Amino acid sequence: MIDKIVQSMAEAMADIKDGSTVLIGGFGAVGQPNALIDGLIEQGATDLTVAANNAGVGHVGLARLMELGRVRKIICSFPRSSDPVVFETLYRAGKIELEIVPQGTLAERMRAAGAGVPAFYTATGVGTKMAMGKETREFDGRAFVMERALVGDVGLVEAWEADRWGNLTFRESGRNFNPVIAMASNLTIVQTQHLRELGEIDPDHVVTPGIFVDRVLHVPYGDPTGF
């Protein structure tokens, strides 16, 4: 019987290795798997490369992971946010590496990884510092820069609903990067607001099929009533 539901955070975080590339869902705080980030802090893996939309806020979640010295490199679109003090302090001290990737390119690099596409060409970034050192080609008289797929050793995802097969739905803007991160990661770990019995989720509503999911942890919070 396929059952991807785990019973504890320790079980969800098992076997994450030092030096891993970790993809983290969310647009700011929306759709961010905060419980799983805290679980990763407790788990202890270090020397991580983290890819996320932004570089954390305040001293919690991703910012706390960086503050503890566990992140070697951050790949993101918006390193500065409303309170980026942790990232800025580390970056100015030369204690963390930054790779800025335009938001659409970041999403496409993950989607490409999930689709088995090793690289693609985009006009975004051509002629800027973001294109330095990258292959460029001309198509129909226009220059494009090659971007490589971004594969995660681990993906941390926040979902609204899940069943024991790992089928997922997302609520409104909480969807953001989460589906492509699930596709792009070798080990996809999901925290879900609601657990549903097999068959309760309308197949037409499934955004991420369970084939892309390895572990599901029930983390109820907020509105318990569902849609």
Given for the second form:
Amino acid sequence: MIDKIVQSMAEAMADIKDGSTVLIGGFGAVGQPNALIDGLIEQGATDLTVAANNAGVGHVGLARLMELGRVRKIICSFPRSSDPVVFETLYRAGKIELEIVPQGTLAERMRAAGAGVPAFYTATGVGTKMAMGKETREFDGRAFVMERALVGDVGLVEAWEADRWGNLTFRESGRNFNPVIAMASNLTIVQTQHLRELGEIDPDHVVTPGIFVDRVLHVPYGDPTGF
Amino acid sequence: MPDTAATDFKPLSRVEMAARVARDIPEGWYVNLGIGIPTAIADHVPLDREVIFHSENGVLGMGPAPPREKIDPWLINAGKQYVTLRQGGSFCHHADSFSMIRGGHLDLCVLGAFQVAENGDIANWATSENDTAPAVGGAMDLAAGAKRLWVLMEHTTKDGTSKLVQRCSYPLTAVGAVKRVYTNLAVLDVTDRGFVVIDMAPGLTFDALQARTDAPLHRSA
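Switching forms now, from the form predicted on its own to the form predicted together with its partner chain, please provide the structure.
Expanding to the full complex; the earlier chain stays at the top.
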């Protein structure tokens, strides 16, 4: 019997190694796997490369992980937030590496990773700082820049519903990066608001099929708050 | 700084600027509005003119902000403000949402900007090469991907420096992408000749507009 549901955070976080690349879902506070980020803080892996849309808010979650000196490099599109104090302090002190990626390129790099596409060409960023040092090539008279796939050693995902095979649904704008992170990561760990019996989720409504998911932890925390 | 007393004109307010852009958006267009003044454009498109608003975080068919008691904490826009979903609206994940942008499916994107050049270059994400923590978000995808890019911005900075320039001095967001610029003083198309003035604030003359603009302006034929 396949059962991807784990009973504890320790089980969910098992075997995450130092030096891992960790992809984290969420946009604003919505669809962000806060419990799993806290679990990663607890678990202890360090020298991490983290890819997420933002670079943490206040002193909790991702910001806390960075504050503890566990993040070597952050890959994101928008390192500003209502309170980016931790990131900015580390960045100014030269204690964290930053790779700025246009938001659509970030999502596409994850999708490409999930689809086995090692690199792709995009018009986004052509003629800007984003294209510096990257191959550009013309197709049908227009210039494109080559971007590499972004594979996660670990993906942290928040779902609305999950079953023991790892089939997932998402809620409203909580979907955001989560499905592509599930595809792009070698070890996809999911926190879900609701556990469903196998067959209970309408197959037509499954957004992320279980093949992309490794572990599911039930975290019924309610509604997202704050950004 | 030009002598404003020389002409008698009234610059558009921010609300009027947003309303001016809204006038030009026809029914049926799929539209993404950037963070800042462009967001207000949606308030001036009547609901019976069916324009479909897109937000980068996977929302298509976005409606107006909800009253406080009707906030849905799962439904935000790219500016992280609470929004609503219109009937017929849908959600998708980030890669699909940006496929709508990068695949050329959006009819229009309206962004704010620091500078627009007469060749259509836009600079709207960083004000200097040494910006401590540059944040690009989805601006480069939107600028390069939408079928049309319009810019909505003040004509000059607070100290009177023209934001319509011959060449951008700030880091670029996209090359040759802007098709039209709406400011508090004028509406200008970006053409092979450069900026062509197609509308001006009431009472403003072409010469007075040119005096406030770094890039050379052209009269519409």
